[in-house]
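So this first bit is one chain, no partners, the form predicted on its own, shown in structure tokens.
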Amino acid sequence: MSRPNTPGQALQALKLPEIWPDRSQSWASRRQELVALLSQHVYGRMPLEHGPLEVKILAEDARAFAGKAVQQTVELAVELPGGRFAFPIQSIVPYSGRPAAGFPFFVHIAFRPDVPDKYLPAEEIVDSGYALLNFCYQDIAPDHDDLFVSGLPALYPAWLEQPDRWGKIAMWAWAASRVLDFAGLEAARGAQFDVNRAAVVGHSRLGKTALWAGANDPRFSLVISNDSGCAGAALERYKTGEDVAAITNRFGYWFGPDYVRYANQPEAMPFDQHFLLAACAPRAVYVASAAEDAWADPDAEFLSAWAAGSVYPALGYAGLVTENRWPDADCSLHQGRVAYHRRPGCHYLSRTDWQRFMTYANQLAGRS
């Protein structure tokens, strides 16, 4: 695909489905329609039935990171239709600089339970005045095609009979909301977490998950996807690299049953991924790309962020604030409620990415 001279020309040629065609309809109503549409056609519908959250502290390091923070391993458990489901999280809370409302915090959907991790500079996050809630996606539902017989889906057996049954991205996103439930309980007991400044973060397939968690759960005030590509932030109608055919062939279990219908025909979709980003509005959404990540396609991610930003002015906020030109290989666009950065390098969640997320979150708090 030859690239048009400007992003504006690219979007004009794509003729994307309109996010909010009838402005007489309330945004709250339209946002619910976007989530329902994406549930039906992409991720599957997320069940809402679960019991109250139970919390158990399994381990504690009161002098973590040279005495800067308390780190706990916490078990979260809920009763589901098929029985009790429990999974561990890591909670890291700084000692110093605690605001009256509690610390702003990141819910990090992680590839591994380790803290720190190659994708998670935990000490730097603590030093920057943020708390951290980290969980491993494999503890929710294993990342392979097991016919949904183990982990979380096994405890919603009737749900899997539904024609719009959920895929594993939705299952991992469900867990992010349970982690947010935990933060709310802790805040009620002593305000160590500021529930008005809760961000959800994920990379690659977990960047897709973070976006779906944010679309479904309006308690996340900031939704961050890093290198999320196909079925994440990137427009399918424009995309090179991984497409619907490739992702459903290899990872069909991530999605609901309907998504495979759009393999090799993205123009038939009554949506595109700018709907997913817009479903977070009027809250802030952050799309991060890597210049060399051709499989995810940074240009398609950028176009999606721009297209999603079109709904924000009607809600009283700036969307993506940018000139009508393709981004530089190293840039940060932090002026609106839709944020974007592109950094040099390849598919990775780096210290640079985290630094820019925190810079934007601080700016966002200053503008609130």
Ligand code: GTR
Given for the second form:
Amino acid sequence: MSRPNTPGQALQALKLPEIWPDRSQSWASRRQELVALLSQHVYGRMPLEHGPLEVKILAEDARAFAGKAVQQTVELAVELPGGRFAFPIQSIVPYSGRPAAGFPFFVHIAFRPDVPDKYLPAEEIVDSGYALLNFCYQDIAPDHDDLFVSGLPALYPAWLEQPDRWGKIAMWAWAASRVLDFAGLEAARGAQFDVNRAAVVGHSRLGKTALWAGANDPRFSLVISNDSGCAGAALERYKTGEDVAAITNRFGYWFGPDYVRYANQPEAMPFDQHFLLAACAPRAVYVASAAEDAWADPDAEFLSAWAAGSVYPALGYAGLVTENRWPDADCSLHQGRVAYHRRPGCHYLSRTDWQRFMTYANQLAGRS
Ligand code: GTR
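Rather than the form predicted on its own that you just supplied, could I have the structure of the form predicted in complex with this ligand?
The next block holds the full complex; its first chain is the one shown before.
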């Protein structure tokens, strides 16, 4: 497909399904429908029932990062229909500059448990006045097709019999909400976290996961996807690189059973990925692209962000604030409740990405 001269022309030609066609319907009710639609057709449905969260500190470094923060390894556990599920997280909380309401924080859905990590400049995040809650997705459900016999899904056995049973993206997203439960418990004890400034962030397959976590859990006030591509931020109807056929062929277990039906026929989808971004509205949603990431398709991610922004004005906010031209290889569009950046280089969660996320999060706080 050759690229139309302007993104506006591209969107017009696509004739995307409308996010909120009946404006007499309340947004709260339409938003629920979007989540239900995406559950049914893409990610599978998340179970809701679980026991109360149990918290156990496994290890503590009170002088982490040159003495600037306390770092704890914490075990979170809940009772589920099939037994007890426990997983470790890392909690990093700065000592200085604590706002009265507690620190704003990132729930980082991580490829590895390590803090710091090549995708996680933890000291810089601490220095910027943010706390961090980090967990490794493989500790929730392993990232391979094991027929859901291990980790979290095995403890919801009946759920796996459902025709719209969840896939692994939904399982990893479920865990992000349990981590947020932990922040809530800590905040209730007067501890460090400002639960009104909770962001969820992930890269690539975990960027898809961050979006699904944010769509499901309105307690996340900022939802950030980095290079999330197919089944993440990118419009399926527009994109090149990875498509539904390619992703379900390699990673069918990430999704509910229905998604594969749309392989090679995106026009049959009663939705597109702008529904996923809009399901976060009126909260802030941030789409980050890498200029050379053709597999994810930066233009398709940008168009989706722009299309999703269309619901915000009726909710009292600007969506994506942009001119009608394709983004430069290095740009940040931070003025609306839908934010976008494109940075030079390839598929990676870089320091540059984090710096821009924090710039935007600071700006949001200044506004509210
Ligand atoms: C690729 C996959 C992408 C993206 C990526 C990643 O192999 O096709 O959808 O999720 O992995 O997570 O790094």
